[in-house]
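So this first bit is one chain, no partners, the form predicted alone, shown in structure tokens.
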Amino acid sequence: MGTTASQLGKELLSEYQELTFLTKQEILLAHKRFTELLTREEKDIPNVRVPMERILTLPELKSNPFRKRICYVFSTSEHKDGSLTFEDFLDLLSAFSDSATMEIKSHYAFRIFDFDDDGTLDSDDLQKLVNCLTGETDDTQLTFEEMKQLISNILEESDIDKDGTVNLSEFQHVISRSPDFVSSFKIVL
């Protein structure tokens, strides 16, 4: 499916549309964007990495609190660094689309706060996602108690086996009872 960054043919986009939740005109969108990113000597060479930093810049990501956990979590690299190829970055803009399923939508948001990849949401997980949304400046964290007492209410409401983590199909029960979660999961270029 390689193709040079500077080229998208008909079949291919095609094939793109048929793979994600993307219109064509989103797909070609995306293209320009991914494009930008890109250097002149990167843009003829197939199937690029663009550099996580490179994708930071984008409007939509910059002021996402997980932003580099979303590039990590998308990226193809087995170098493990979040840098994205533009096949990855369309994984990621389908699963952040409008029309991405709850179940697309709650697996990837489980991945992103599971800061460990162990496949489950343990309490330093939780402390970290937290963080994230609260900002770790003195004025915006919770103290010590407050995140305690916030992480056992979050594990008394959501670890249904009460193993002391959340795990994905428990997380997904708590995202069906949330209306808004398949709206504010998106980004939009």
Second form
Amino acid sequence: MGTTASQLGKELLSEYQELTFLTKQEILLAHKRFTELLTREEKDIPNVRVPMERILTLPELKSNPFRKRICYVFSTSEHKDGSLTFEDFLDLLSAFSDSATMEIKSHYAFRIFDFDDDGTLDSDDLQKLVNCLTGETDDTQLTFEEMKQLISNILEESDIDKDGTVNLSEFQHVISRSPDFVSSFKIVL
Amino acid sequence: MEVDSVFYTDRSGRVTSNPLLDQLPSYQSLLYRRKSSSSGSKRRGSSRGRIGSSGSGKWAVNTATRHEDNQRTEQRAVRELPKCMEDKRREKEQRLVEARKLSSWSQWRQSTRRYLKRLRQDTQEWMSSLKLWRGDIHAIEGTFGTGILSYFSFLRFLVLLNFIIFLLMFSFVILPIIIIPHTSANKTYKQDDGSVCSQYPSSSRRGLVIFHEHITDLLSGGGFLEQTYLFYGFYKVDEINFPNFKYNVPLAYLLVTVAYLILSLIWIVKRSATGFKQNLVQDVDRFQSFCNKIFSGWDFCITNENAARLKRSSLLYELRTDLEEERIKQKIADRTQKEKCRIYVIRLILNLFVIGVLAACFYSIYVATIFSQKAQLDNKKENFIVDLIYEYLPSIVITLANFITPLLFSVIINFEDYSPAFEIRFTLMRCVFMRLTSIGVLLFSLWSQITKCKEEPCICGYNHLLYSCWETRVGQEMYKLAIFDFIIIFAVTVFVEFPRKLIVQHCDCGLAKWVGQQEFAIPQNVLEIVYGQTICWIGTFFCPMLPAVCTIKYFFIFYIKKVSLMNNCRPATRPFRASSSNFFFLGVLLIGLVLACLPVIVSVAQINCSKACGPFVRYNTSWEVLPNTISELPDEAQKLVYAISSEAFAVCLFVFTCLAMFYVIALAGAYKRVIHQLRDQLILEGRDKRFLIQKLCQSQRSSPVKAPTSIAQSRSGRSPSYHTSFANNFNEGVFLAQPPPDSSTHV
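Could you drop in the structure for the form predicted in complex with the partner chain? We only have the form predicted alone so far.
And the full complex, kicking off with our chain again.
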């Protein structure tokens, strides 16, 4: 199953409503924005896969420092190239929607922040995370000592079993006590 | 070596990949295997705890028990699974297949539950689509992030609150009076009984009225506006006799006042609770925690490239400041005794200075109010502008004071040598105090005028010569404050911020550099609107249509602020987080509400109400209507009411509340201790695990053997349950043929 040429069938729409956290209007809007990314030939192919570069032209993702990670995490392609089908796109929007549960959001947040995909956030991951947040150039990054101090503070707050890494349950635990998470982890088209 | 290995030994190097490690349940739950659900993995249906195992049936621990677990616990909705769409579809189909195997009763129950859930979601969707200003707020969010967004959603909340208060007032007080001519009801009113207190000279203008006098009236609430529904004095109704029942207007008026105060209180508390759903287990300031800043630091809703860049630089600034703050704390802790003395003396002097400044401001407000009242009562008309200035003199003085004092406070705080975060909060507290108390001082000076007569004590309880209808006068002052507040906000935006933007954009001189681009300072803006809301709460008793005026006022303020933000301002250097913002806004609003209750209580209970106007003509004070009504109730109801309001009941309630509080505090303390213990235990478990794995690896290295499973099974009796499954499922040789006796003593 997949998207038909240009319209979403009613059955498909209600299935998407059941399987994601999006409302009907949001799904239709997503469909509209997704088809805008397609070329004319691609519009007739069902289940078409859009390469990452085109996805990253969306204004909601363009200025996001985690845009590439987001595409990699939600992509179901075998080549791990970050390309998204329409259903992947819906999964993306569903995880970032207003009504998604805290657990879904924290699960995907963990995967996005896990830069080396090894299942934990170690100090390399945290360092890359902080650099993404502050900027890419040299003068917008923290110095080495500041980074060390920051990472040790983070690990002190979140690493419960003191193994030097933050695993999924520790991450979810610290997120559940972060009051800003739900409001900041949100993308609405 | 597989990259996936997780376990470290003393940070010195990774443990060589051991297939044993990959089998641990805790590790399995961390890995994400995408195509794993081909065998249709069942999820553990627990509603909290880990979203475990996207792991496949590679290590099938007792599928039977897990199946039972599924049946017993509440099944999660399919969309709450963190899987891709294909997997969710498969899961849904599997559940449907299973559902058909159930009895028809469970099927019906499941389908009803699903239907109700769908209904609830649709209702929520519909209600959220009705929200005001969705598009505007979405645009603001995209450009400025969630910190500034919280200010605008706070504004939206106030619009709604004021509208609801107005609806309350309207439907219970104004509407019955309006429909009297249209129904067959008649009203009673204690007419002018000739006493000196009940004379109310009309203040409407006679003869030819010049146009600008209409404007003066509109802006000051006098003249033609005085005898309208706008003010208390117009409600000259005592009882309305409808065909079937009697409607007691004074009682309704009093009860609506109490009701809107309680409603505001409940709504604010509820709103702050939903945003603050934390149990205070640890004594960590969770708004300032580093994890909150890093993991929730980025607003994913930002769409503007410029805003993204600004957000990054503000995050960098914040992180650097916080890291620096730790160093400052260290410095504070290292202070010598002599330095501490010096700093305390400085702080004492500066605080006295601040108190002096506040006293001077309050005194000037008092003088201005008295002068303004005298000028209005003497009724000498000099010219249009000067008249207006006399009318608005208290408002002008209050606004000036509230403009100068924050600047003064922010200069003073630099000398007091606190930590940066505390500096900001302390300055803010001082500004809040200044703002809200200035209204109190205004009201106090008004009351001193009203209750001061030539011959003490006053005949009617108030100065009936000057203030024959004092509630209307107070209402007019509140009305003027509200209007002036709006005018100032509008004027500052148009006459200060736009020119500033033009100067900065087009002129490259030193002035532009010094002035800088306007920053959208959230705290000051919030104080402005909380000040306006406090006026509304106080003034509604005296001016029942004031909530409507305030609703319209905040409606326009939204657009003014939005335009100003989009065109003139850049976000503040120090970011304001959404969650702590919400807490701050609602906290200040609550302080405003408490401060607003005081004047209302004093007016209702203490000061004699006017005998010449308003619904409470028959009574001495406004509060008296309530005991009066209760004494007309049947005996049993009276006894009940007297019992509830007696001291015995109050003492019992107090004791009970104290006990409940002690219980909850004890419970919280006990939970804290348990959590500490569990933490320590977790750390020990982690160390145990690492130690065991180290041992295992050492043993493997010293004697790698293909395993006869019998030995492994005989050993497995003593080990935890998951090892048993390894023995069953695992083929490659990691098991020890003979336990080497020496390795257990190796470290």
